[in-house]
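Let's start with one chain on its own, the form predicted alone, as structure tokens.
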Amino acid sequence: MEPAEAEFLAEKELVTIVPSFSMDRVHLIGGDLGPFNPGLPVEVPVWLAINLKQRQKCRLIPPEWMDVEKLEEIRDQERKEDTFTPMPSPYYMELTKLLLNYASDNIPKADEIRTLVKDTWDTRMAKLRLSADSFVRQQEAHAKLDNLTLMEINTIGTFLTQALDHMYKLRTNLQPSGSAESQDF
């Protein structure tokens, strides 16, 4: 899967807006939406939110969990523990991409959500990286992968699979033939 999936999956996920305009529910293929009246918060997908932002026809309220002291706390909290702990938004990394790119202004200390962010992912990277190392290292059949977002194992998933790829068939050319016959490579 291609991040760019990834982030297309992400758009999909709920936001608070407060419009600007006055619109009767929609009716669409994945569900109805609105009704949208000035000065009342809405939910909508964030493709939409992202859209009525561009046209400067709602203001963005953040996720909850897209506030500094929050974020320090996850921060911190990924930091202490060994294994991966849950994240905030299963698409938490491409949810503050689009919203910080589109919708900076209506969020309070954008930049220094991108760092705690950017922080955040760049520890659980570390972590993932360690443990695909160790994985390797001993040779394991499976691993388990809790806590991972989709974004965290698409990041890693090419390298694994590779490195997987690679120990097979190092294992089934050292282990002794029947015959005398040649290996293939």
Contents of the next structure:
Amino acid sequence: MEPAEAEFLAEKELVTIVPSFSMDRVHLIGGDLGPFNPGLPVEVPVWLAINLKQRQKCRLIPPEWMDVEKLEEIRDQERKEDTFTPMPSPYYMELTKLLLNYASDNIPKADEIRTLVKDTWDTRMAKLRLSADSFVRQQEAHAKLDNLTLMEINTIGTFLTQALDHMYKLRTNLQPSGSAESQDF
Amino acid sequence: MFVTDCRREFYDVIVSQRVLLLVASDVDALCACKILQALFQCDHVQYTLVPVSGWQELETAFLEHKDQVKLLVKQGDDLDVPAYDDIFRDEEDEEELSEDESDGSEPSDKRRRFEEEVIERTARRRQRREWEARRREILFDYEQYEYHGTSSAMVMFDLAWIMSKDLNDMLWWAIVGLTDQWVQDKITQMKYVTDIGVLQRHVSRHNHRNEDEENSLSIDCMRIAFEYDLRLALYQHWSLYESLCNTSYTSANLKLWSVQGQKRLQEFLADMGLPLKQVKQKFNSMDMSLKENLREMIEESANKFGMKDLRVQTFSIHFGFKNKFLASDIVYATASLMESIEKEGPETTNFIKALDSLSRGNLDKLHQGLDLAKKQLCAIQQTVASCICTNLVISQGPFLYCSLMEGMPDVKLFSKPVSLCLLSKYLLKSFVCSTKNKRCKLLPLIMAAPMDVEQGTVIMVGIPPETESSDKKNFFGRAFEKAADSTNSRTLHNHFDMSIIELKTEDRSKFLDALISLLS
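Since the structure above is the form predicted alone, I would like to see how the form predicted together with its partner chain looks, so please show that one next.
Entire complex below, previous chain first.
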């Protein structure tokens, strides 16, 4: 899966906006988009929020986990534990990127939030690499990782499966077999 | 057409149609175009953009797109429009008169009523004659002098503000539009200061969050700040020395074309305590200790040397860690991009490049524009210096005249109207400072430069005299027309600005003679 696909899936998450126009309820295949009244907060999927924001038709309200103190706690927690801690949202990285790119004027202390999320991401990626490394090295049969998000799985997924493939082929070639002439993979 | 309510009579009408946008080749028009484009993007309005540089192109573009429903013209200059009722009289008044005349009446009161009618009729006729006389006067004034009203970018920003769709970006474009009018000396100082006050209110409304430490914006967000900054062109992107030499205000007041002038410049720098080595370095690399109180120091020293207006009220834009620009920097960069003589591709590439450079994402184009602007300013100063030193500016009686020869360096740069206007204004300022003849100081200037060598045409520009209380009204438009008529010269009055014309080189002398006799 491409990172762009993961971002596409992330855009279905709901976020609160304050529209500056009015419109009746819209019925789409994926669900209804609630009636819009100027000044009244309403929940919409991120793809619509970004589009409206670009057309200057709404103001975005950052999700409650996108706050400096909460993110500091999460980052410290992540650094303490050896395993993965649960994240506030299964798409925290994509949402941060989208909201901070398009609506940074609606999010207070945007620069600090960006740094904190990046720190958390770096810690988790380091843990992931460490665990993948030990998995391959010790030739484990299976492993279980909790609380990984789709984006993180994506970054390591292709590499890990291909590496394990190679390992398997190398291992099967080591064992003596009936016709040991061919060395082709 | 006359529009009184911008929103209802204009925007609401076009927002549901497909629009043709004709934009003049002027930085102010470009800024207004950007604001309008931003509004159209928000409201999903389909539009076609056509750059025009004169009345002929306007006509051809209009004829090409005749099936478009609505027509919008963006002009660089908004001439002050007199009141509607003063020019157009509604049809109803005429009918009233004829109705009364055919009004039947009783025989008994006929005589008295007839007399009353006659009195009424004569009174009305007299009123009408007075009204017509006033109308002729107003139209004559309107068409005789040419001058500039409010910047069109500011008008567009006002429209966006009335609809509550205004953004910091649009405000910045309005600021650049106003600064363009000031750089090209098209509006009076009073008007400039008043408009700055108007924009200042908008700036504080959009940018008040920057002072609040708790909720400060991301560094990547754009901020606009009010500055009482030095009038030196591009000084933050150049060295202070170069900027002092190439700004018309300092160069004219210090008379930098003469040896004495150069000495005065050294004295000026010494008075401020700035070492020459520092001053010739790029501004960003100057010592911090020197840069700290630079503005106040320069102002103090400038007062001693007779330059009282070295600081001017303006705005600056700030985004990211590296990018800080003054409004005048953007004006110079965009103008030189628009009139760059390098021919790459179709004719409209320069226009589109200049338009793009106004967006914050196209910093490389902006930097290109800044480099071109530096070259342009250097070329202008060198040309001014050589014109004054070789006494090329001659008094023809009612006006001063200067003609650029074909062999002069950088003369190709001045075949474009905006560059030539800038050159003539700087030349007039320098000439006024250099001459001792009191009468010559009050004369307007006509400047001629070769436009197209193969076709043998010359571009001619007329600018009003340089006085303290000048109201910047330019009468050369009509004068050029009349002179061309009387001598049957082959002229082209194509530009939106009527005081810029093109004519054949052979007709030049008889045209000038006609002008002299017309204006004396």
